[in-house]
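Let's start with one chain on its own, the form predicted on its own, as structure tokens.
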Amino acid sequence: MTDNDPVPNSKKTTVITAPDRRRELLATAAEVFAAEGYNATTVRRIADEAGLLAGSLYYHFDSKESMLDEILSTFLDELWAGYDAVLAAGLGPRETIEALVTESFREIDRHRPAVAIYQRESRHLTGRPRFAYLAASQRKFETVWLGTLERGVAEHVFRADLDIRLTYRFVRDTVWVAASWYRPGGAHSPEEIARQYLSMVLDGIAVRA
């Protein structure tokens, strides 16, 4: 056998790096938090689901709160990267709403458990200094959506009699509630769901010809 000959009966192995393992553990924790609630979830429960001893989890994270923080901040960072790209594109108000809704459904596809956690836990978490960014993100979110709707009314793209705040709440709630039923890999892509959703919503608020 030479140095270049294959080793008999050798098997390829997949090396799981520390960052990969960390992402896997966060994904597991997110699923458990979303299903059982943050307060009801113990470190032992997450470790059991991940196939680890509870103490082994502390090799990657110093606390359950750290895991939650990383899950939520990662989701919001990606959401705002997508939103900021939409806002920088200089689109008209209708096109901006379309793009924001589409980006929202893409984020639900990427981070469905995180969205569910955000909806369930953010009200209770905003009082903690570590999670102050949740309230700041919510204020920014409201400013973006209300501003776009107001611009649409001012430019005669949306009806003059539109109740801006009520419309914002309707669009916000009906988009993000999709996290309760959406499952990645289903019959419809996030973009197709967004298209169907927008066809229903915008026909109700666009200026009638």
The other form holds:
Protein chains: 4
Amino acid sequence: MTDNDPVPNSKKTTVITAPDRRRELLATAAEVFAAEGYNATTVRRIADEAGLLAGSLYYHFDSKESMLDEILSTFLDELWAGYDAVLAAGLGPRETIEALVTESFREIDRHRPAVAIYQRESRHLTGRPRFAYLAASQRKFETVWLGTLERGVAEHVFRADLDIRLTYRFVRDTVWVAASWYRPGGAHSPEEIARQYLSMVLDGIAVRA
Amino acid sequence: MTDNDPVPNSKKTTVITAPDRRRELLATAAEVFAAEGYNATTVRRIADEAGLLAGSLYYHFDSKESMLDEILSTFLDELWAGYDAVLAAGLGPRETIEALVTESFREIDRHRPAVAIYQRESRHLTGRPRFAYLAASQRKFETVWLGTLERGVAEHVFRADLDIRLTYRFVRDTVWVAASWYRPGGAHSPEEIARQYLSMVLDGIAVRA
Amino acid sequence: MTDNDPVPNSKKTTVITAPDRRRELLATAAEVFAAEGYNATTVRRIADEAGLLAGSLYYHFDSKESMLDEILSTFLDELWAGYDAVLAAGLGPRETIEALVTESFREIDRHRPAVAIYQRESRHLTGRPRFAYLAASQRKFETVWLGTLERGVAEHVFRADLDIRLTYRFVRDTVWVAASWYRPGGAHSPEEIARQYLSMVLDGIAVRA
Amino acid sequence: MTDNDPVPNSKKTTVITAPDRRRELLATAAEVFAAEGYNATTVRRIADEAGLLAGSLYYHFDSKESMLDEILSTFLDELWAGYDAVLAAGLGPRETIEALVTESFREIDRHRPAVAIYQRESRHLTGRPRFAYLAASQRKFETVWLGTLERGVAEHVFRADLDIRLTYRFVRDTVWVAASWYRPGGAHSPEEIARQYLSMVLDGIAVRA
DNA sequence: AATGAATGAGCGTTCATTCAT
DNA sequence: CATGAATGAACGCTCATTCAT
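Switching from the form predicted on its own: structure of the form predicted in complex with another copy of the chain?
Starting with the chain above, the whole complex follows.
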């Protein structure tokens, strides 16, 4: 969960606004942020893409930053809903990793722009108070994944001869960086990509001797 | 690709000579570009960090973009020098992959900011004529890595049951994304990180049945 | 040549409408360009004079250069409309020269700043593609005036003992350089100035023997 | 005379400097000022043209403005030396005008860049105290030319039916604007241009009835 | 005399944001 | 809800000028 993010309908002036329009505008903004980068994206560009004037966006949103905020927190909310469901199932370490990876590729499929933005911008955003939930999410993420890996090593299903933090970074990075090349509706479904990915990570690409 | 001359310190005193000053400023710029992103970095920020005024940078460089250009092309020149040496050795597919990965981590060690910048900016830079070499490098990169993987599959040293392009992306990302967390002088040497990564990628993290 | 639309004041109130605002700003810019020179004029100076901030000019115009472009092309469009009407009348050489000179002084009356800018800047502008129409106008101008003078010599209404190109330059400069001192609403109307100039140029200032 | 201009060798630091180098640099500067305009000319451009670095010009001159000053005042000094010689000859009005015009074209021949600069820049320079001599020269110029024309009208050698101030501006402008197209070593000598010019101005271009 | 490197003010321009209509 | 016009801060960059060497 994103810890401190405002519930979507907490904005007082826009509560009456059709939430569909809002979602629509955010989707447009996310697409542009992902394609061009947050800083390089002008509010005018988003407005152009959405078919209104730059100033008009401010009827719907407080600021460019609040759009980014809403995009990222919405994504993280969903991500953690999925992760939490996996964790609640009480699976073994290997099965947990498999389920988390599959869930992650499903999130990339559903929120590709948000994931791409997260990858690109989260590092220099975590400092700002408004985005404190990014750091919180990152910490929880590490706890979950690293914990599962450690449990796997303890239960002898994962190798003990590897630096566990290195392994964690390895898995974390390779999963999420897929958002940079993944295109929904491509050759492979998220589940198929997860299957192949897990096969590589768990068993390696070398032919067994 | 670049024409900064590498004439060594020819003055007898410890006075900072011209090419050194250039390198020094580029190192500062690269550090800031990597930390903040190219677009978000102001030329004043680079100047502050380097201890001079913004306008003074233009005595040494034509533009902010030309600094980026020089950083990236210098890095790629060195990277390809290393890769070409590996390829010239005529190793088998597995040994070639091992040598390329090791060389890559060495480049990350030497050019961490440049690698981080490359990761973050190359996508939207490849369009511009000035950065055409980025696309060329990317193509050559794919040829080399994908070719080696295919050779490995043909020679039965790499698994044949995986989507080879997916494997390529996986390996490629695995290596370069490490630049986002790697810090020179940390717990592991580049060679040690390469060894662990190769062990994961080649043999998997799961305990063998 | 330009696409500023000349829709008249369509609002019922005295509120300044958009095309008027544009014209107003261009008039201000032209006045300052004429007084200080294009290069020496800062966009802030124009904005000050017009009562807004420098950046706000960019809501109305793409660039400082596009203001210059619009000023010059608007002027030349009108000038050629006038000239073409004269030429279509099929007058004799002397009457054509008289009508062209009179028309020219009327243009100076209506577009004094534009004429002054044209005089001062056209030479180093003609190189740029955007201002190619300046060179085209200049060529057409020479064709018309030189042709009329030559016709006059052929028809024995102008002297044959003078270098015709020298005469052309002399007459051309005579007319346009007046923009540097002419002030609308001064002692003489454009038509009166044209009459006196024509008297001088055609008959000379010396008392006839 | 330029009233208040400093005698060339009054600069304390440069009195020992070879005056040839100084003249050479000023000639280069004048050429560039004339071609590009004073404001549009960078000190670096002058230095490039002269084969040294921008900063080195400051060994020879106090400032860019002082180069302009020296160029203009040198030109005006020579111009007035010539004019004063003409005036001292005590000729009749027509012969005085003829001699002044001839002298003017000779000055254009010798000081074309300076004349062109004068034409283009003097208007917005006359305000500054340093260039007060420009206004003084202009006043003296008007006194001499307008006076001679008036004397000619009084003595019935020039027409009385023309506005005398208009005539003055007419002659003044058409003479000096020649600097904008005159090229030394061209088809006509200054004296030949003066002869043709005088023939036009005095007798007109129309064939006498 | 000239260089190399810097200063500091200012330039044209961009852009997130505001607000009366 | 949206527009049109503006604000104001900041940006990349230029350039006359300075000065130790």
